[in-house]
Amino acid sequence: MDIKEYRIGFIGMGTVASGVVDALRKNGGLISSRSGLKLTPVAAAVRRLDAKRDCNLDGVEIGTDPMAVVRNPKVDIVVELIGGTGVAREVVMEALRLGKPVVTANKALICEFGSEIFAAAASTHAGVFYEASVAGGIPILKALREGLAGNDIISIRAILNGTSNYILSQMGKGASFAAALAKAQEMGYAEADPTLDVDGGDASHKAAILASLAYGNWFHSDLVYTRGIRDMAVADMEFAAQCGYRIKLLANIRKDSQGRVNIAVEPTLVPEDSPIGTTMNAYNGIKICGDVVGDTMFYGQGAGRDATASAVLADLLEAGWALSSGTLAWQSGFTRFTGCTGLAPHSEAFSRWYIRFSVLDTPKTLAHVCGAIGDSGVSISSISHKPGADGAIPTMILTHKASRAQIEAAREAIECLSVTDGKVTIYRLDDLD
C-alpha cells in the first residue's frame, strides 16, 4: 500500500492533545495499515515551555506562537485544542485562509462562529473537522452527516454534559447538589468554576451544533432554551423515582407538524428503564429518531482525555483522506439545506410536565389547586404526596401534554393561591415516545 504522510501542527498541548500524540505513537502502524495515511506530529504551540508534557514529543518543534505553527510550511493539518473564541478563532481563520484543514474540539467556537468559519473553509477549499466538539468519543456528527443523511430527523434527545449527569446520578443516590458537585470536582469531572456545565451552557452549545447539522441551518446557542441543574432538590429526584423516572439534563430537539424546530436544554424526567434513563455518571447518551430508520441510540464517554482524543484522531484521518483524494472543496464541514421551516417559539414547546409545591393541610386544598391548573388549560395525569411538617404537605403533579406557555400560566395560578407556600418547581417530562 502506498502510504501518504501528513504533518500535524498542534495549537495547545494539554490533556487532549497529549492523548492524540500518545495514540499516534501507540497505534501509528495500525492507523497506517488501515487508512493508508501516516500522521506525524511536527509542531506545537504551548503557553509555557517549561510545563510538563504527558506525552512523547520527540521530533516536535515546540514554541509559544500559535501563528508560527499555523504558518509553518511543514504543517499540513492544524489541530486547535486551546478552547475559547479569541486566539482560537484567529488561529482557525488563518489556517483556513492558507488552505489548511482544521481539526478542533472547540464547541463554543463552532457554535458561535460556525457560519463565518465554514464560509472561510468553502472559499479557500479547506475543511473544518469537529467531531470532538460534541459528545467526546461518540461519533455523533458523522452519524448525522453521513449515516442518517437519508432521513428527515424527527427528534434528538441527548445527555450531552457528563459533569451534570454525574451530579444528577449522585443526587439520585441521596446526595445534595452541593455534595454531588464537590464529588464531581474531586473526581476531576467538574472544573473549579462549574458554571458552564451546571447552568447548561456547555450542553446548549452542543445542542445548537446538533440541530444545525440535523436541519441545515446554523443555529446560535442564544436560540436554545437553556436551564441548568443548580436549583435541583433531592425531593425532586425522590418524587421522580417514585413514579418510575429519573431526572437528566436533557437536550430536546424536535420538529413540529409545521416543520419548525424547538431546541431546549433543561432538567427533564425520563423513564428510568429507558436507554437515556440508564445513562449514568459521566457518560453521554443520544437518541435520534429519523423518519426512515426510526429510533437509534448512541452511548459512550462524552469527555475526557482518551475519548476526545479518539474523536480528534478520526477527524485527522478524515482530513488526511480529503487531502489525499482532493475532496476538501466539498468538505467545508457544514452544508446548508432546507431541513426545517424555522424556529418554533419556546412558549409553544409541547410536553408533559412535573410540578412540585407544598400545600396547607386544609379542606378543599386540592380542589383549589386542580381548578387553577385546569383553568390554565393543563390536564392532570396523577397526584402524589409526601409527609410534611408544620402543616405543609409536599405535593407532586404529573400532567398530560401541554405547552410551555400553559404550564407557566399554571405556575402563576398555583403561586397565587393562599393554600400553597408560593414556591412552585416545574420540570419537563419526556416519555421518549
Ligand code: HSE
Given for the second form:
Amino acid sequence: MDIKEYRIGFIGMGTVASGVVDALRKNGGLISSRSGLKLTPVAAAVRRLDAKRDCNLDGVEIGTDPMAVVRNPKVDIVVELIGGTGVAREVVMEALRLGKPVVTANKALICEFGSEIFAAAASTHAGVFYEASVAGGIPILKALREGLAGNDIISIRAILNGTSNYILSQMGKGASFAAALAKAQEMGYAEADPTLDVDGGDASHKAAILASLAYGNWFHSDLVYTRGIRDMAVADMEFAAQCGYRIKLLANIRKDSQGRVNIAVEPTLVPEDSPIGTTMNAYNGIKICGDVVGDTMFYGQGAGRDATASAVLADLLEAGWALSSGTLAWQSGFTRFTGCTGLAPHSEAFSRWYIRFSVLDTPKTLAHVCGAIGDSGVSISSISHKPGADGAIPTMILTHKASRAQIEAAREAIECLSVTDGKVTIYRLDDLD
Ligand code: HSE
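Show the form predicted in complex with the named molecule, please, the one above being the form predicted alone.
Below is the whole assembly, all chains and molecules, this chain first.
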C-alpha cells in the first residue's frame, strides 16, 4: 500500500495534545497499515517553552506563536487544543482561510462560532473536525452523522459532563457537594473553571452540538434550558433512591409531535437500574432513539487525556483521508437539513416531576398541598410523607406528566401556602422510556 504522509501542527501541547502525540508514536505503524496514512507531528505552539511535557516531542519544532504554526508551509493539518474562544478562534479561521483542515476539541468555540467557522470551511474547501468536543472518547458525532444517518432522531438523553457525574456519584454515597467538587478537582476531572461543569454550561454546549447534528439546524447554547447541580442536596439523592431513582445532570433533547425541538440540561431523576442510571463517576452515557433503529446506548470516558486523544486521532485520520481522496470540500463540518420545524418553548417541556418541601403537621395540610398541585393541572403519582424530628414533615411528591409551565405554577401555589416553609425543590423525572 502507498503510504501518504500528512504533517500536523499543534496549537497547544497540554494534556490532550500530549496524549495524541503519544498515541501516534505508539500506534503509528498500526494506523498506517490500517489507513494508508502517516500522521507526523512537526510543529507545536505552546504558552511556556520550559513546561514539562508528558510525551516525546523529538522532531517537533516548538515555539510560542500559534499563527506561525498555522502558516508553517510544512503543516498540512492544524490541531487546535488550547480551548477558549479568543486565540483559538483566530487560529482556526486563519487555518481555514489557508485551506488547511482543522481538528479541534473546543466545544465552546464550535458551539458559539460554528456558523462562522463552517462558512469559512465551506468557502475555502477546508474541513472542520470536532469529534473530541462532545463526550471525549465516545464516537458520538460519527454515530449521529454516519451510523444513524438513515434515522429520524426521536430523542437523545445524555450524561455529557463527567465532572458533575462524578460529583453526583460521590453525593450518592453521602458526600457534600463541596467535598465532592474538591475530590473531582483533585482527580483532574474538572475544567479549569469548574463553573462550566457544575452550572451546566459544558453539558449545554455539548447538547447544542448534538441537537444541531441530529436535527439539521445550528442551535446556539443560549437556546438550551440550563440548570446545574450546585444547589443539589444529599436529601434529594436519598429521597430519589427510596423510589428507585438516581439524580443525574441529564441533557434531554427531543422533537415534539409538531416537529419542534426542545433542548434542556438539568438535574433529572432517572431509573437507578437503567443504563443511564448506572453510568457512574466520570463516565458519559448517551441514549439515542431513532425511528428505524429504536434505542441505542453509548457509554465511555467523556473526558481525560487518552480518551479525548482517541477522538482527535479519528478526526486526524478523517482529515487525512479527505486530503488524500480530494474530498475535503465535503467536510465543512455542518450541513443544514430539514430535521425539525424549529424550537419548542421551554415552558412546554412535558415530563414527570419530583417535588420536595416541608409541611406543618396540622389537619388538612395534605389536602391544601394536593389541591394546589391539582389546581395547576398536575396529577400526583405518589407521595411520601414521614414526620421529622422538629415537627416539620419532609414531603416528596412524584407527578404524572405535566408541562414545565404547569409544574412552575404548582411551585408558586405551594410556596404561597401557610402550611409549607415556602421552599420547594423541583426536578425533572424521566423514566427513559
Ligand atoms: N470537563 C469536562 C467533563 C470534560 O467533566 O466532562 C471536557 O469537556
